[in-house]
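Just the one chain here, laid out as structure tokens, in the form predicted alone.
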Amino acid sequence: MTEVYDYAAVGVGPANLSLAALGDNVENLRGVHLEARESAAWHPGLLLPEATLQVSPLKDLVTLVDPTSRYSFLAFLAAEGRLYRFLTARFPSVLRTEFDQYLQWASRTIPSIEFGVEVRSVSQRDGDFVLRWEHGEVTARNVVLGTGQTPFVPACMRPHLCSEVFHAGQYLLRRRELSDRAVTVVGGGQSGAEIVRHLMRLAEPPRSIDWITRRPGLLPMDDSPFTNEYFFPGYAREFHGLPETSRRELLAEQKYASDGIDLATLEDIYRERYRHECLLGRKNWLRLMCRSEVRGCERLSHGWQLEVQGPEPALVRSDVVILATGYEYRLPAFMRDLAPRLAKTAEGLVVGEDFSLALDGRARGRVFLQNGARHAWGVADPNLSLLSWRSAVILNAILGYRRYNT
């Protein structure tokens, strides 16, 4: 007879692994995790040495709900022996690739996860869910989807993609000389921040920086504490629970609350300038086009033309592009048999209170939804904050009984 899984998740980003570790604590239960890369890697084309966590490492994969599980930060620290030296550094903010660090650590300690399986459909059999790839398949009661978001690029610019025009989740995958060469940034946001950044401090430095961004400037994210209380899972909820018209107001007033760019970051790009303007003679080297937009690319005998719309239109030349324009949800390729009948309203699909799908016909289980739900769980969705609670919300569902406090 085929094992029946209780549930199958799809995907070992930082919300399916929170639910593999906080779903290890659980006696019998049944669940597998499918990974198609060899091992885990978490946005490593931006893990840049200076960027930081915007959040507190108790958010980690599963303190906020148990905080005696031994996948925890801090069980990583000690278990690495480097608890002291990490409390005595102090670090004003923890370093993404030591948070890498961590969750490869626990993506190596979790049994139930397997590597390097593509799934290529999930299809229903008897009421359960069928997973397939190239030379296997799971069958599962439930199914839960932490794929990830995808790169967006603007129209304009998807035909030009290649080695010199890419999006910045590729910045770090892709060697290139970028020595007294133009290099647009095209995005406002931490991302785009932390890449500026990065060129500035080269030992051997772009010749030029154009910085675009549709922002009215150069704005700083909202850190305050009544803020961080859209961080919190009672706020979550409540957000939920409201009409579609009232969520998509609050997610434009809100927006930087999650999509600033942190004051450390901004401060050394300040002084980064400073150094190079005032103190090395390179006058308007780092271009700074707000409430500016690129609304079209043409490709020259050497470099690319942009055309920029904004205060002051403008064309401007570049020899590299650098795309910060952010990510987007989209339904995985595999879920192709079963997106026609999955609920939709013209904000995305629609999530339930326990992050299951609505989804038509017979099935015993059903598909829950990590990372994909911003329209509907607001700016927390995607952001680290509420990773353990979210996981703890779907385990509680799958187990139907309450295992964890949510």
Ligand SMILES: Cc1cc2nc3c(=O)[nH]c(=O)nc-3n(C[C@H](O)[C@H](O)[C@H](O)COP(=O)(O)OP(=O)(O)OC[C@H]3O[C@@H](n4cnc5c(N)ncnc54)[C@H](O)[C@@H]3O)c2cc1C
Second form
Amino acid sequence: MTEVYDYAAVGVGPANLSLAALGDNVENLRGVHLEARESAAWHPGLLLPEATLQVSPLKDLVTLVDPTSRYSFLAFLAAEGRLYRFLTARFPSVLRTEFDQYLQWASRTIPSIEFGVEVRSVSQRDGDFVLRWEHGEVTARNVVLGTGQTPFVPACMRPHLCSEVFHAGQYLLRRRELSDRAVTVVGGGQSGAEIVRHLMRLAEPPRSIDWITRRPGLLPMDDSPFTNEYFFPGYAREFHGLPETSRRELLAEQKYASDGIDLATLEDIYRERYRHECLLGRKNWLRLMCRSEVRGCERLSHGWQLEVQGPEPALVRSDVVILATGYEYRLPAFMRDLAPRLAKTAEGLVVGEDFSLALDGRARGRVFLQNGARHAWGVADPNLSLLSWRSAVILNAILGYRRYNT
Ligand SMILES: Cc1cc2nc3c(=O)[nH]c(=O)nc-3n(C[C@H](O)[C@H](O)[C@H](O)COP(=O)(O)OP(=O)(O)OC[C@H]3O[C@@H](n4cnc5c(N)ncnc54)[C@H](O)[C@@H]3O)c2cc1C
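For comparison with the form predicted alone, kindly provide the form predicted in complex with the ligand.
The next block holds the full complex; its first chain is the one shown before.
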């Protein structure tokens, strides 16, 4: 007889890793976690050496729901014998490279994770879900989607994607020559800022950097206490209960609670610009174009010419174009059989109070969605802040009782 898991989770980034960590403590729960990569990697193309977490490390996989869990960030530091040195180092924010090590450690320690499994389809058989990949399949009563977000590339740039025109998520993965070249960064959010800072600090920096953003300026992330309440479970529930039009308005108002640039990065960039332009005499080396949008791109015999609309319309010539243009949620292709049965609105998928999708027709279990419902759950949805809480809500729903206090 085919074994039927209580749930199968697809994708093991921080979201489903949190589910695996919290699920590992639960007696008689059978879950399997399937990840396409051969080992855990947290946005490897943007794992810049100086990049830090934008949140407290206590917003790890488990702590805010189960502070006694053996999968906490502190447990990782203790297991690595680093607790005293970590405390003494007094980092203002934890380095992302260290958080990545923590995620890798957790993914090696939790037994129910299978790497090298890229799910290709999900269908239904006798009320259960069957997940298939190249050389295998599993059957489960519930499915938890945790495949992350997809890089967004503006339509005018899509035909030009290549080794020298690429999304920010590929920044460290591309073999490319940047020294003494004209580099353009498109996008004024955190990723764009981190890349600009990195370019400015290269031992052999670019000849020039053009930084183009639609935003009115380089706007800081609002990390103040009352704004941070948007990242509380209580607020997320309140937001979820609002009519769709109110949610849309609030999302626009709250954008910079998560989409701004952190203050330390802004200060670094300001100082680097001062050093290059005032001390090293590189006038206009970093050219910032705000309220500006890339509308077209033309291939030249050497490089590219970007058509920029803004207060001063311009043609910008570049050797390398880096698109820090963000991410969007797309239902994964492997959901094509079930997709027509999922309820949607103009804003996106209908996502219930337990993060399950509204699926038409008979099924014993449900399909849950991690990190795909900003429209329904607010600015905290793609963030680490509510990671453990959301996983606990999903686990409680799968178990049918309140295992975790949510
Ligand atoms: C560079 C960067 C830095 C960030 N830093 C912060 C931060 O400091 N603080 C914060 O709160 N938020 C941060 N975020 C936002 C958010 O926390 C992260 O994007 C986080 O990684 C989201 O986790 P996830 O598990 O939903 O998705 P992902 O981390 O994208 O993981 C999805 C996983 O699914 C796998 N997968 C996809 N398709 C399949 C398939 N068919 N079969 C099997 N596996 C599949 C992928 O290989 C991947 O491993 C950051 C985002 C980025 C891009």
